[in-house]
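Single chain ahead, written as structure tokens, the form predicted on its own.
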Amino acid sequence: MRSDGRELREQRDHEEKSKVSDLALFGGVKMFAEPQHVGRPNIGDRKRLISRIEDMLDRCWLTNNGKYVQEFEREVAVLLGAKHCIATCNGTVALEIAIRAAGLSGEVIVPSFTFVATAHALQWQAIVPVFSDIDPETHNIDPAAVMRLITPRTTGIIGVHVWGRPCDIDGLTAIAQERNLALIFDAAHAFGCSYKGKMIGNFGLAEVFSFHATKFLNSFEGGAVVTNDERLAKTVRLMTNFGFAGYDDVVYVGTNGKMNEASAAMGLTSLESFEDFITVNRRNYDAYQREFADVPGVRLIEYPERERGNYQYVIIEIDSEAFRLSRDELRQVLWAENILVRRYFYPGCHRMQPYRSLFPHAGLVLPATEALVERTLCLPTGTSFGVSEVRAICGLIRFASEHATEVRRRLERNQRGGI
């Protein structure tokens, strides 16, 4: 039972704001005394994941294709309905192993609204990755962008299933198939979400998941890259061992991408919690609808009701002329009250290092791109958060726009050094 003092400091916590002096960027209470971070890990029975790691301790086997990472990959399989994982230590070294293993070279189409991860698996392979805009209703990438930017050294296209939503699979396979290109999806967001009823994890060559602590279901840290084509999931397995094929036969150039058992004991917990994790997220991303309904000039992103979903995203669009507030003037208020909401994927892959510098000219083609990420704000769930802390949230930001004028004033005055 909480002691009175932990109900006394979550009644002040969630306490409503009634005049812009209560808020904390101008010398108020935090809402939050601790900082609520978007991507908290959720932890699952603790128990079972301890008995796990005293068994692989006790058996003395840390790594190299151990029991756990065995019976992690045979799970996530079965799950996907896919014929193969080969997991690996981390979502990003999977992706550049998918990469490699397709073959890919020369310049290789991706979206710029998405983590710097998947332009950087390309980079550092010395592949050019040549930045397509997205549809702005969906947020993923445009295949009638991608059409206009294939070129005779294009070799293939990189879909994004961001938020979890799916890209246009079906749009991105006809063009692959037309220009004979490689087709790979990054579903890092996309585990246990499906598409026309079908697992994500069975598209294109290969479709790559990471399993990071941020994620809603994750290993410590993780990934896996799953496929169905036989050859590439024979060439993947020996790149994540040194291109060993037994215990002396190197067979094929290849780095240490595996998982470890500890990180496979972490994602099997985590997989027997799957569902669990899942019904979380939808009632808070439920809430979060609820609160919203009646706010201007915040648009909640919608996951389709006809597919399985994780909700692990809980994505708003700030229209400032609705709202009568910028979004990063909005994301100064929830800071201050220790709501860390992020700007994803702000500024855009196109203006981060090296790609603003080697391709300085490229927003001139992603006007949907350079839209988006000065409105999108992503906000905290999970595990770790209830509906209390929803509406809380949800109630400053109402609040804030209420009192946009005067919060603006401020904001103004205090960037100009007055009191």
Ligand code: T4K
Second form
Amino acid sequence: MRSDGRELREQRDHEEKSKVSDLALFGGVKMFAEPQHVGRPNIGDRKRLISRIEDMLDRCWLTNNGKYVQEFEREVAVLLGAKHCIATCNGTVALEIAIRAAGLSGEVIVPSFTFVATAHALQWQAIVPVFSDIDPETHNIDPAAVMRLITPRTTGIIGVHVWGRPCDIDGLTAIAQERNLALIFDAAHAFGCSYKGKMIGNFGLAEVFSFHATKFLNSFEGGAVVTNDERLAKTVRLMTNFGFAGYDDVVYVGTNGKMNEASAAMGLTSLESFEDFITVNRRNYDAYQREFADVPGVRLIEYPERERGNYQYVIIEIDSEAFRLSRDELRQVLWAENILVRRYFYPGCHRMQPYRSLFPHAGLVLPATEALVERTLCLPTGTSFGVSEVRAICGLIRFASEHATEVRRRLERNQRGGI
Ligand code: T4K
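For comparison with the form predicted on its own, would you give the structure of this protein in the form predicted in complex with this ligand?
So here's everything in the complex, that chain up top.
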């Protein structure tokens, strides 16, 4: 997966810190010469991709329901065991189309602890996102909180399978049935994951995937609406292509949500490496789990063993008392070393615009969300990342905690304008 040269460079890069002044934040040498990103794309077989791109160019068919898009849609549907897959240009547009095709209006309940696209996909079409709290254990939308937010204007619920861990699908389905609400899932993180043994893609009225570069399976940019509902599938397909039912025949208001052939070529190539990506992510995840076992105040989120998972997100929660540094203090230490961890989904959608202005008091009903956004950190993984890097990062995190008092003292001194 990587050249010998890279291995050698890595060996040199991971110099351990023996004293606090060795930390890059306080003048030491950066642990990594190059930035270590979260969300590095998983890249499959380049030769297969390039031969597909050449074939696409030879055939002069670049978009508009081309051969590769059709093949990608078929393969995804087969893998998930679902009836319909409609590929799109990205996950956000897929969400917008699914929401519109499902006839949502008025108010729709969504978690605030999600990427802002989930809320924007509603607001974009003048539907009010009503933010629900989450279960702090699973980070997913809490059905009991959803119940409290239903009003006569509510038309639907969007559950998000955060980090690829399925939300309480049974609980949400029961509410949707009882209150006659449409239920859609934002499954942007959950490609290749399962719930009670059944693949994500088969629940609710529809499930929406993202194949963005940073996702487990990428098509550069891309997304899909996956559904077992014949009527919805037909509407989504029409809406994705301006509402065209045939040449010169527009039967619906639609948009341009089509996936192009180059993206489908990448999607198909990624699909061929599906199992390899899981293997690498799992290997990295296991290494993180081993390394964090003895670090107080660091909780690595777990994936249900009985389910299929893609292990694309390595998420830790920092308990600042036990760890002795706050999440943000640790983040400063790591960024200085070129380890670009992310605070997904800080500060919560309800604290982003326009929602912050529209619903200034939303936080009052989101205590679990407000606490969680102060604790989480997303760490790097993926096919461009190895166990030696995992060990180096965990060693550094352990070191920061062990020397917390001095780290904090120096941080405060830096902030006051000292060295
Ligand atoms: N619903 C949920 C729950 C989602 O998480 C998302 C997307 C959506 C819906 C919408 O799906 P899309 O419309 O995006 O298909 C990133 C991704 O852009 C976004 O797709 C993703 N969620 C979100 C969780 O993460 P940012 O704002 O953090 O992107 P950015 O540019 O900071 O990149 C993230 C990291 O990835 C950086 O550390 C750099 C690295 N990176 C990025 C790209 C594009 C690479 O190493 N190579 C690359 O090519 O949103």
